[in-house]
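First, one chain by itself: the form predicted alone, in structure tokens.
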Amino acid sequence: MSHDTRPRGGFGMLMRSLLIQGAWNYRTMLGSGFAFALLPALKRLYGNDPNALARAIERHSEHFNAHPYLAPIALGAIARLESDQVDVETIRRFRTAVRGPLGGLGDTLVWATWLPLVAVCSLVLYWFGVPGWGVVLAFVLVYNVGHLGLRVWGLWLGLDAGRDVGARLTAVDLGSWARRLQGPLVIGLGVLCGAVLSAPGGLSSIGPAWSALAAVAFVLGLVGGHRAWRPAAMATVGAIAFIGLWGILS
């Protein structure tokens, strides 16, 4: 018969990991959040010696960066080590070489696709007439699903994978999702441009000015666009403004 061995209060810990950016520092960076996050594992653990709880709470209280919404994945493999009784430096190597690959692939998962992928989503429902408090409404509701997944996610592999997690993240292999999904992202840039170009009120109707300006823009991104940082979110952050400029002089 088969005994789950993954460490208790994964509960507590992710609704701690929302916060985990509340005392971000320049120092320990998300460090001070890292521990705030894993108290709940680490009182079931050490609740009876104060002494070592203190101790567990001050050297997971070290510097430690990574994307927020995968944090919880390193949460949940610390939580594992240390309800494995893992020896200290290994807990603190295993934190340090974990940080680095969450945060690139959260930066190109999150910042770089799904962000700007559901906010082209919103922005092309409301060229197509969804009123505005709909577009609002789905792009919150959207947008907050897969991030709160993905953190819901994270935590549980973390807990059930341990030290094994950056293998199992390897077979998972987030960078192929982004990939996937930078595939919708470009057919709803390009839909969002056709919206802004044909649509009653789009730039066709106000001028030659304006059609001459985005035949520019889309020459430029296709010149250039894919050695620009972070493409796709600065596409999208470049829309959104330029809509939201166009209706405050409009």
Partner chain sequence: MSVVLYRVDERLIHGQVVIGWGHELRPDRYVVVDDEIAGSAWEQELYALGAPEADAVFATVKDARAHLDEWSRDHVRTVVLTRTIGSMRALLDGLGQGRAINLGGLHAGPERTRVLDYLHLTADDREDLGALAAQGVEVFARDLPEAPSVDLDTVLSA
Contents of the next structure:
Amino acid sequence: MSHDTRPRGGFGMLMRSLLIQGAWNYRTMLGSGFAFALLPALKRLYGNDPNALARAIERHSEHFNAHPYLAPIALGAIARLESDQVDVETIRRFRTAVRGPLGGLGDTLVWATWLPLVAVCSLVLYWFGVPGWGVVLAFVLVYNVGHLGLRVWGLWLGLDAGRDVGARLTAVDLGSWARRLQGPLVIGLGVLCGAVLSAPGGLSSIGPAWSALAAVAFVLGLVGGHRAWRPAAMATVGAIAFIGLWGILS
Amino acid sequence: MSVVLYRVDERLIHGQVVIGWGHELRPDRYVVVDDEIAGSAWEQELYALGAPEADAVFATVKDARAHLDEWSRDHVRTVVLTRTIGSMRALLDGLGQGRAINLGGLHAGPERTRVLDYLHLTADDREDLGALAAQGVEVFARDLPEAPSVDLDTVLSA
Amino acid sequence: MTELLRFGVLGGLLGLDGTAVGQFMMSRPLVAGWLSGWAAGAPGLGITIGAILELFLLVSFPTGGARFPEGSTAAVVAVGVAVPFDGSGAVAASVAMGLVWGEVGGWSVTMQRRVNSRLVPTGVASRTGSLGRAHLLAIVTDFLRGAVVSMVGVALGRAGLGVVDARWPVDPSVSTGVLYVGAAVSLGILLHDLGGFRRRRILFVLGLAFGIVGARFL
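Could I have the structure of this protein in the form predicted in complex with its partner chain, to go alongside the form predicted alone above?
The next block holds the full complex; its first chain is the one shown before.
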């Protein structure tokens, strides 16, 4: 598609997309945030007609959900459809259809892969003795290069592809990015486990019994999956509370 | 029988279905029964993105009725999805005996009244559900496998 | 009091990062913990607590409508509680308080989301101005929520730790051991999510060997 047919207002939408979850709610989820982020594009299209603008805002405030980093794909595509004067019903159906994949892909790629990968690598730096500010700086910079890159790319993709983002996303195959990052994440997790074991001040310096207990706990998590999380956290809190009580009573 | 779930959910193929029910039922095929989507390539591409591990098939109500028997007998574990209760009734009318349909997400909208957090019905929806039940179709509302199942009497009395 | 307010402001701002504004993941315990320590003149304590809480919350993300422990609240409260104490159980007790208060934070997030349902305009009322105002109002109340939850957590935690700090009955290594054992469960869950030990054993064991050697000799 040539440049001139693309709607304007992209930078404003990109900035506002950072606030798309500003009013996250159980009724429309990101619905009103979606309209809020789309406003720069809508104002350019309907700026002269307050009634048409109000109706457009109302349409785009309906229920919407997506991963926040991938929501710009939908914002861009819908800005494009609006500026191409596609009919209201088609836009509504597009908005409905795009929710599912943008949520699922984002959860897999960002929450289940990119975030743990950067967090695990930063924790490895910490246990390898890198000073705190360096660890935090590395985490924030690296993580957000991926984060903001995804937002900018997504908005561009949406504006460029319009209704055909489905075909473009199939070709790009974000799921395969996630699978490619999983190998490095497994290695990083291994390194982190090793570092927590052997670093100065780590488990092995406390004693072999603690290392063995931690190995048992690791296996509990490995077998139980997410069901094991809350019981483990509560057992930790319980054990520490017990030690404290023992201190008061003795 | 290898249709493992009939579900009405206006979001069709999405996280609750693919992750929530998918991990429980392990389907290899999602059949979306919808006259409009069956003729719309870009919509099919979007919905298919939501189920990367399984086949996504799109059919009109008429085609789906013709294939229903085949899907029920072959060995591909299948989830059948419609956007509305109306299409589910059109799909199963006269063929539904002994089958069960799951009501998933129907969200708030004009002329819909709230039954459960995830379920809002119109008067027509209620009539369609009653007609299906009268033909021997079991109807239950349940958004996720770990959530409680709500039977049709409770749904209609709300 | 000004010190408590400082943790409140941090808890409010970092809580916003979790959902409402930006999602730059400054709200992760690692970052929130270091920042809280830095703001109180103890960045070393901040990163120690932040890193342990990050291990615990490595498998907890703000997905969709589900309830999750709030990492920013957990870290701000844990560091805020620990700062004035130097007993052998101060870090462990503060992390425990952080874990508990992270759940309180998560609960307050669901309450905020119910309130937001009423704040966002519906139907024809959704004009330009009211939409922006509703968003601003939702963001301001979310900031106040995070601030109040953090301050209450820090105040309660300090009162509690004040009672036990001087009478902590065990060596610091035992307290730290308990934390590591609890956190090891999360590391196991992460490997579970990535396909389990059997499928991933080669890469995992390679990494493990490198970590054991690297952390000691690098």
